[in-house]
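Form predicted on its own, single chain, as structure tokens, below.
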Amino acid sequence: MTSKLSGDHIKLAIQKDGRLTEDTRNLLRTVGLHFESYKQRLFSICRNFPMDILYVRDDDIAEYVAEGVVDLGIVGRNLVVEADKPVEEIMPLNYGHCSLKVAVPAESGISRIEQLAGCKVATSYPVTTSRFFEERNVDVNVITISGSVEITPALGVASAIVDLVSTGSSLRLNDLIAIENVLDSQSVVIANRDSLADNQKAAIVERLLTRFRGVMAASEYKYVMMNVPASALEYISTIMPGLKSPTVLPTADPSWMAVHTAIREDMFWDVIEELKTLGAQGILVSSIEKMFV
């Protein structure tokens, strides 16, 4: 097992443990990658594609990038806006979804963040949040927090948060209600601008890029076999709006065809419910995300 990092490769840094850590284990595998992971370890080496991966804080991730530490970072866009470091965002990953929001004491009576001129307001994304009240033309006191923020009103701290928010429960646990989003944010990509100058980096980055955009594709559909009446067909294939034509095999009995197609998956349970009352029968569903590679 190599112990050094690799010249001829590029260099991804993805966040060590946290929020994201699985999410993108799992992409980088499902994409075909090969490389051992422990928490322990700092860095990976691919097997199997020219790059090596660092395990680091995702604080850092921007910083390393925009320093050209690394060519690719994968992190949270809430940090690169806060970070506001020179990167540039080329993919969005589509997982690790949240928004920053403003989030009041429930009993406050504050349903407008022009209330909060002159108050003090907790987080842990300063320059965001500072940002944000100057678009506002609202002047808050900004005060940086490490922690828990939600407690922070609470304590008598600060009369509002700005905090990331994803299903909402560790706002009502502390009965905080949101009444402003800040920023979505979501997994995305990042690259040193110096890296996607260079040829042959730019060449590795964009075979990265294209094994995401499949496997981000893929997800979108539920590939589907089923056997169906032949004389329902032409309707049906109507009704299924998949990556294109259905595809229409014969079977021993020539009053059924059976047929593979791929429906997306934000229609896919209207569409079975309407082919079983066409008669569609041995409907088989597999992920087209696990088929790919």
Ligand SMILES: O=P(O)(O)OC[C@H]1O[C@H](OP(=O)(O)OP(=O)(O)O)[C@H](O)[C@@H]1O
Contents of the next structure:
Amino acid sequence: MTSKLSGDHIKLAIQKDGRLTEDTRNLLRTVGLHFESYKQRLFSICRNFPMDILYVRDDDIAEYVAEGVVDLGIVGRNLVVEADKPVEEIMPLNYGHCSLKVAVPAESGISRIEQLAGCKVATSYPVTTSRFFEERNVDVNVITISGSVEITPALGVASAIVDLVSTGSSLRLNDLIAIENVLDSQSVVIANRDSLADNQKAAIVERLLTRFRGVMAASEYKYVMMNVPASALEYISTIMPGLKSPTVLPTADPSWMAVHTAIREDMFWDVIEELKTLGAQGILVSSIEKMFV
Ligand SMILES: Nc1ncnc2c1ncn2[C@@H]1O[C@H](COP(=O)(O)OP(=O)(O)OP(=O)(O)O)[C@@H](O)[C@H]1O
Ligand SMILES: O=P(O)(O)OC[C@H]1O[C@H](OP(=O)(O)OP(=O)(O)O)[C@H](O)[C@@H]1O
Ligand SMILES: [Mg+2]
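The structure above corresponds to the form predicted on its own; please provide the structure of the form predicted in complex with the named molecule.
Below is the entire complex, every chain and molecule, led by the chain shown above.
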């Protein structure tokens, strides 16, 4: 095995050390990739998949993908939009959820962005912010700040900010309120366009995405096993939004049937409550590790 990045592999850039790092590493390991990741490492080679992983600052990922330094990147959509580079977003990954919002001091009395005309707006996302206000025809002076944007109104630097919000606690801590959403973000896979046009690379990318889909689909479902009265089986089958029709097996008692199915997490409690009222018993629920439909 060589220590250089090899040509017949695809290259994936992920955040080296930050909010997305742990979830991203976990996802890669859950899809069965074997690789070393030490903090001082800049890249590692997957032992069982034709891919090399580069660890970089998240701000650089979209640029590296656009330039073809790497074929794929995993990064927050907020940074893909801000980088404004020609890359393809090919899959949302359902972690790293946050939103970019316009916020103002709570006591300012400002509730609409039109009231910010002629004002200073501080942000670490100048490209996205300028475009947002231009599209809304509100003329503002965008000031670029690299961090702790929330304190700029209190310092008199700006009348409003555009910053990432997740729980909203940073805004509350600084007596700010959000007045408009600029974009919703989550971790996404982005790809270099030439790599997608290369059949060999595109095939490896598709293998990786298939694995990601399997893990993500599984996280949205629970596997449910239960015994139901044979008389209620027909109706119970209609209320179970499983993948296809549920698996029905006979039990030692002909008046009871065993039913196995996958139920979407978001409908789970409603369905379980209804099943219980219809006489289902011995309901066992388990997580699904991977799922391919
Ligand atoms: N409070 C939050 N909650 C959830 N996700 C967030 C939050 N803040 C940021 N994110 C998402 O996580 C990404 C990485 O955030 P992080 O704070 O690690 O960035 P960073 O400090 O710029 O890291 P780097 O050192 O790699 O440049 C953000 O670009 C965004 O997509
Ligand atoms: O709505 P909340 O849950 O409070 O999250 C939002 C905060 O999280 C991020 O900052 P981070 O903690 O990464 O600090 P930094 O931007 O100063 O690096 C973001 O820039 C906000 O400040
Ligand atoms: Mg960064």
